[in-house]
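The form predicted alone is given below as one chain in structure tokens.
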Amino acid sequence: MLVFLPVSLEEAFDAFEQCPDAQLLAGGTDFMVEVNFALRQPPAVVCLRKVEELKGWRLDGADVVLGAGITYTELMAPQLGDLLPGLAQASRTVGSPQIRNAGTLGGNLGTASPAGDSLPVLAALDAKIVVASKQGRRILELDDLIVGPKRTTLGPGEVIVEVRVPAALGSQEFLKVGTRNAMVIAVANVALVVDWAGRSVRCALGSVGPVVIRARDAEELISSRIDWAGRTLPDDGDLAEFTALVRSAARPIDDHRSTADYRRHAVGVCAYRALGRVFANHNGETLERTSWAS
């Protein structure tokens, strides 16, 4: 197997010209598992770890620009975590410290697993993903990039180079359900963003469909029922309807980790709790747990 170690994007693109069937390697936390089990045997690997253009993050006007090579550990750092608390919360749930040190945001996007922990947060933030090749750059929505389980629209020689998200957009929460507290693939996860200025709620669901799902009917309903001037939630009837719409948006399956029914129930509970946490952080009140959200 050939291994390319480019230190720039141009060198990475050159490697693809030499070997079009090469596999991109970022953190390798998913890819190397498949290699070790002989599920994948690519003729060559293009390792992106030393490509400087993919590292770090920066502010660009009202946006945070995240290099595709940024790790989960870096996403948890205080300065960036204050700007993107939902991504920081999601990153804390990923694997062990070793996995968080190796795994990257670009790798999570490129793997395109329905259970990818960063993906619901990026969906709720309306992230823009920048991909590049020898032919130039293009900007994609998450739905345009990931089109199925482990399926993307990346073309030959294309590399995910950065992700752009709004800086400190409202309040953000991420909740994850798994078979244990750490080092676990999500049975279900939910990201919720409340945009106080725009008076809207965004809710994205992971591990309950072939791709990340925006619960748009639930978003529209709860955004119309919140008392934005007083920053208070609506009554139990509206909250029950919101939770039901979140559940109905899910398209889960039965597998070895969970039943579809449990996944559908779990995302409803997580969305309800995430909404309650956002408002509790603002007004000190908490949502009482009800029978339909327990």
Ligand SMILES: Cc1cc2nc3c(=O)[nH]c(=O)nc-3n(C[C@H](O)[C@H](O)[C@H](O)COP(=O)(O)OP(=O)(O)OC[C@H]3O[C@@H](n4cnc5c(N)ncnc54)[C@H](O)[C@@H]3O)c2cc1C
Given for the second form:
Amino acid sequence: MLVFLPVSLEEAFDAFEQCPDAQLLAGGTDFMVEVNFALRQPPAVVCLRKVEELKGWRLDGADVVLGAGITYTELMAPQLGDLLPGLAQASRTVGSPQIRNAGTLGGNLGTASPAGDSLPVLAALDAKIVVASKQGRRILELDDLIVGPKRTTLGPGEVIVEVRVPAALGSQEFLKVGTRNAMVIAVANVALVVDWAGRSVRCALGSVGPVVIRARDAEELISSRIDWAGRTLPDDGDLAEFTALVRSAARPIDDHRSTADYRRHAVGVCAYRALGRVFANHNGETLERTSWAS
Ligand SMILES: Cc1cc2nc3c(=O)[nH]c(=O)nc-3n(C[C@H](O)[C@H](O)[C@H](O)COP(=O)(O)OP(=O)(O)OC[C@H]3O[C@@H](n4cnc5c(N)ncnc54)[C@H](O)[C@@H]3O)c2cc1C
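Counterpart to the form predicted alone, namely the form predicted together with the ligand:
Everything in the complex follows now, all chains and molecules, and the chain you saw is the first one.
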């Protein structure tokens, strides 16, 4: 097998000119599993590990720009973790330390699993994904990039280069339900972002549909019922309505990890708790758990 080791994007694009059927390899934590199970037999591989432009992160005005090659371990580090706490929380739940050292944000997007843990956070943050090829650059919303389970709109020779998200948009929470505490694929995961200045709540659901789902009716309802000046949540009736709308946004299936009913229930509980945590953290309070959300 031919292996290309480019050190720049230009060299990576050249590799695709030499071998158009080559496949991209980042940390290999999804890719190599498929190779080992003979589900993928690439004629050639373009390794992205040494590509300078894909490394690290930077601030650009009000945005944080994350290189596609950034690892979960880097996303959890204090400075970046403070800017993007939801992404740091999601990263903490991914695999084991070895997987978090090798696995990348670009790889999570490239795999496009409905259970990918970074994806609900990116959806709730309205992330912009920059992809590039020899022909130029495109900037995509998450739902323009990921269009089905393990299906992206990436064309031949296109590389995810960076992900742009607003810095410190507001409070962020990520919650994940699995069949055990660690090293687990999500049965359901939820990201919730509260934009205090914009007076809005955004809520994205993973593992409960073919792609990540924004619970837009629930977002709209709760954003209109919060007392933004007092920074207090509405009453139990409104919270129950919010939770019900989150559940109805989910389009889960039964599979070997969970029933659809449980998944639908789980996203409601996670969204309710995420909202409670955001406000509790802000106000130094705790939210009472009610029977319908336990
Ligand atoms: C034991 C184990 C536990 C795991 N636990 C979790 C978990 O808890 N949560 C979770 O979400 N995932 C989990 N994963 C899956 C995996 O670690 C993540 O999806 C990871 O982000 C993949 O990144 P990678 O760099 O290893 O990608 P790779 O495996 O190198 O590539 C994955 C796919 O993305 C493509 N790709 C990679 N980089 C780019 C790019 N820059 N542009 C375009 N396409 C690209 C590749 O061609 C390939 O199709 C786990 C995997 C293992 C083996």
